[in-house]
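This document starts with one chain, in the form predicted on its own, laid out as structure tokens.
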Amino acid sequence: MDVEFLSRLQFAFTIAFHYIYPPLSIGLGVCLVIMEGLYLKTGKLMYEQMTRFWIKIFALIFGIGVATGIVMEFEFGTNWATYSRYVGDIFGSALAAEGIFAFALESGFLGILIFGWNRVSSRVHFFSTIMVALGSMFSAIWIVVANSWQQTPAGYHIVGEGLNARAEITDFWAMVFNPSSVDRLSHVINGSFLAGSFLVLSVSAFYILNNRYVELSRASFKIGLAVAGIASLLQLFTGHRSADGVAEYQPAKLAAFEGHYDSLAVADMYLVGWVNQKTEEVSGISIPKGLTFLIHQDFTTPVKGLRHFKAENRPTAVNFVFQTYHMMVAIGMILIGLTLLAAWLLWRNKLFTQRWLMIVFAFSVLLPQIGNQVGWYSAEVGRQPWVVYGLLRTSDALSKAVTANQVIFSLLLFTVVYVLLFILFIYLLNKKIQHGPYDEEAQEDIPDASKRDNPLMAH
């Protein structure tokens, strides 16, 4: 094995594990503010037990993020220096921008928010869940910036030559607004919050079906669903603004998404399939020109196939992309539906008495991680040969004095810290899940602890 594919593998690896992460805060975080706020709009006991018992698990979840993201922030000068030199200037201005403007606003009220209670007033209290949440968004902002920089480069030039160049901005704002960041954006946000409320979601059905903490989890499913119907529906917007952002910066990305071959020619868009890369045929259940009428909404207008392009500028993992991106496309749509039929359920009174439905719901978390990641391989390795699209091929981006040993050693050094972290995290969020977000016991002596004085009207 080379030094490029390992140095591919080592961080596909470690950035997919730390992608499990920050959509789940990003998510919870909003469910954190509606549960908060109903809180102090109600003043009932249990949305302070449910906003204390999910802040508890943002916290595990933050810790973990953040130890897994800065592993990656290394391996840009160790394996990737060529590259960090290039984009140096550009991924410089995002991450300060990341950490002055998001880390900072995060991590600061993040104190407040898990040890303020009873120490500061209800509404301080809020307004630190408040900017948790949009911290952990601006976060996601700056880090997606960056990364559709690299996707569609604006507001630069090229300094140097050789070896020595690198991209240099003349118009921030020009990259900051490059052709893909807001729509790319809007889709990494959308698919955050399905992340985080499908996890209120599934460890609400798990207390619902083993009959523990009911009303309470009865609540906060509700809250999870509003965010989730609402997110899931978004999604299908922005997933669709993606393909036309694709379809017009990143072709030959857009043609690997459907494994479309022919220079030009109209496109079918495929519900399943397979791409034979050797024959560069595609069999399986299609919609007859439906990509085409997907990008252009019409069905005569030709779509630029891979043929188009030279084979040294095309991704050669064709149906890896082909897969990845129709799972990504598949499980957006079975969160649609699920979304929308408990959402009926619930307006026919009849959502809680499901079981199967529960179960279905205590598992569902996994969908939106897989969601997550098969979308972001689909993007990253759609757009090979380039690192930094049209500029820098990503085998010109590696560090020149790197081995392969060396990229093996740190590879399984990873795995095994990774492996050890994980099972850390499942076992500290089993925990407190098996916890509960009060003492049941102790909560059937309190006679009237349904409802306590509004607390705004308390300070």
Second form
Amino acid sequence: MDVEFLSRLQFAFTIAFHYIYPPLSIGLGVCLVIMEGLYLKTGKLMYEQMTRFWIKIFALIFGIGVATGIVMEFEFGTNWATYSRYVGDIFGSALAAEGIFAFALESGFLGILIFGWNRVSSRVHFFSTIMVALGSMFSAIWIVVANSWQQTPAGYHIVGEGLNARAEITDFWAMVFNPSSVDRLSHVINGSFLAGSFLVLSVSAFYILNNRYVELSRASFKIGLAVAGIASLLQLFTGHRSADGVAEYQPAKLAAFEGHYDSLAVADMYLVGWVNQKTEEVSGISIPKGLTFLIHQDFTTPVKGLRHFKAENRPTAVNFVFQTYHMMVAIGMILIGLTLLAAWLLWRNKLFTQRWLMIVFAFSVLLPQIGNQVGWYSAEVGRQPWVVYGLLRTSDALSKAVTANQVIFSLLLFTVVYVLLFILFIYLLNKKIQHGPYDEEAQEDIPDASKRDNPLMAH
Amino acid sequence: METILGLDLPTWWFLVVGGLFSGYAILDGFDLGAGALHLFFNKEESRRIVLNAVGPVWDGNEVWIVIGGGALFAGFPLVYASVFSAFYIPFMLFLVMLIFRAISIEFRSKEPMRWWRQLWDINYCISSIMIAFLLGLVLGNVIQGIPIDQNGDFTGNWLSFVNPYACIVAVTTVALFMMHGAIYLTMKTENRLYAKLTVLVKNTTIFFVICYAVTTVATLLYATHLSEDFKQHPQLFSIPLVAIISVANITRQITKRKYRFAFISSSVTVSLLLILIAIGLYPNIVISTVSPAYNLTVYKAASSAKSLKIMLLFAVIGVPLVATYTTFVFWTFRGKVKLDEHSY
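Okay, that was the form predicted on its own. Show me the form predicted together with its partner chain next.
Okay, now the whole complex, with that chain kicking things off.
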């Protein structure tokens, strides 16, 4: 196995694992602000218990997110030294900004969030919650800006030649607001809102199904639903904007999304399909001329296909990009359907009596997670063979001083540690959920729907 | 070249990166030191108290290495690329140890079983020691210089990192953090635990002073280039002198049981030792043992003037902000540790 493959595998593995946690933190952060805000506004004990419970879960998720996030920052230097030399002037400043303006904010106030209940006033605590939520979003902003610059470089010029060639910044704001930043950021942030809110929905549905903490769970379900509903609808819009941007700036990636090979032809849009990379054909169910319409708003303008690009400049894993992209879109649609259905039933006052729907919601937490992961894969694998689109090839970005054996060693190390970490995470998350927001036995005076008139019991 | 207050931009950025790493060493230094001492405390309650003494702040402390790393990447990408790829194995172990430390703190309190807690106690202690040791190992190698070619790529064998001088620096780093951590813990504990810590403070200080003396001699023998600047500019000798006074003041304050002042003194010591190394290296950041022509100087390794200016602005806005809420968090959790339902 060569160093390039191993280093790519290691980066993909470590980032995929890391990417479970920050979206959850970002989404949960928003839910926490709503919960604690409601507590301050109403003074109800229920909202306080809700906030405290979700802060405990937030802390667990955040802790693992931090522990796995530092790895990525180091990997740029350890595994991708040539890349680091090439983009340091630009990429480094975005990373440094993330550290100083975002990460420090959330990590600083997190201590108050978890341990500060008895030490600061409730207003200061609420302020800390807002700072942590804002900090986690600022992190996403800088990281996505840095990544978007790799997708659609802007605001730079190239200095030097050959091994000494480097990208240097010419216009900071053009770099930050490069053509894909805003679209991709709004897409990622909404994806994160979905990840966090569906965790709230899932746990709340689980409690409702088990007839525990019913009043509290219904209230938290509504909060989760409000966030999820807005985010899932916005995602339709941001997704479309992102795809438009890809069509304009990364046409080879767009062609791979749809397995569109014909060099300049009107393109179909597949709902499901399979790309045969040998024959360069796609079989599946498609909307004729759908892609053309989506991109150009007519049925006649051709879309560049993969054959339009030189073989060495197009992504090789076309079927993988096709499948992951279509999974993301399908999950997005399911999430819209689920939240709209739940909102309609809530309006009709029938939501919490639909046992089947509560079961669906209890498992639904996996959907945004899968959606975020596969969306990220299609975006990153679709960018290949470039690490900086059109400027630097992935194969040229490696560290020359690092051998395959060293990467195998670190890859094995991370695999063992991450598997262990994931098992512990699930175990502890499950334990916290089983334990619940408060001790039911000890606090019988907690306001809760009495078990007699719980409609679920009638079924 | 453009200058601000008489210093050029790469030199300014050298100071910023140095300042950030020094902030990291002072802040994470005491919680790593507390972690390294963890197994000296036998009783469950003592272990919980010392863990909770760093509980609300260790995460914020660790942020400084992320900022410092980002600043190094942004300001001196060539150094970042060369050093990180050269030290591949030590850095990978460092990352794994950072993860182990984080999850040990997080997971220890989640189960009451004795074996569970003991497992995480051992993990916490070993990973804290290893983090300090690996940082010292990298520092020791940077002080000596490493074999890098004209492209900044490492040409040596990775096992050569584990050499006598680097190991001396690594052990000294562990000793320094242990002393620093022990002093911090005296400010957070009471009664019998406090009494025990006053003994630990003395022992760790003796341990550090011995290591400090050995490292100084070793540096004069093995890393002769480090003292060149001092020979050329005799006024610079004031800094090692201040460092010695600072170390002496630690022992003085400890004898007087004024641990707050001892802590300030040990924080000053941490940064003075880094300043000494920085002066010795400047204008180089990485010295090539292959040829002096391949040395990575601040000028050769720096980003463009435009990038450095933007980031200097970031630093001017960001560092006071971070300092403000770091102070706020420390102030919130001031005083002796009291265990409650939110504690680990």
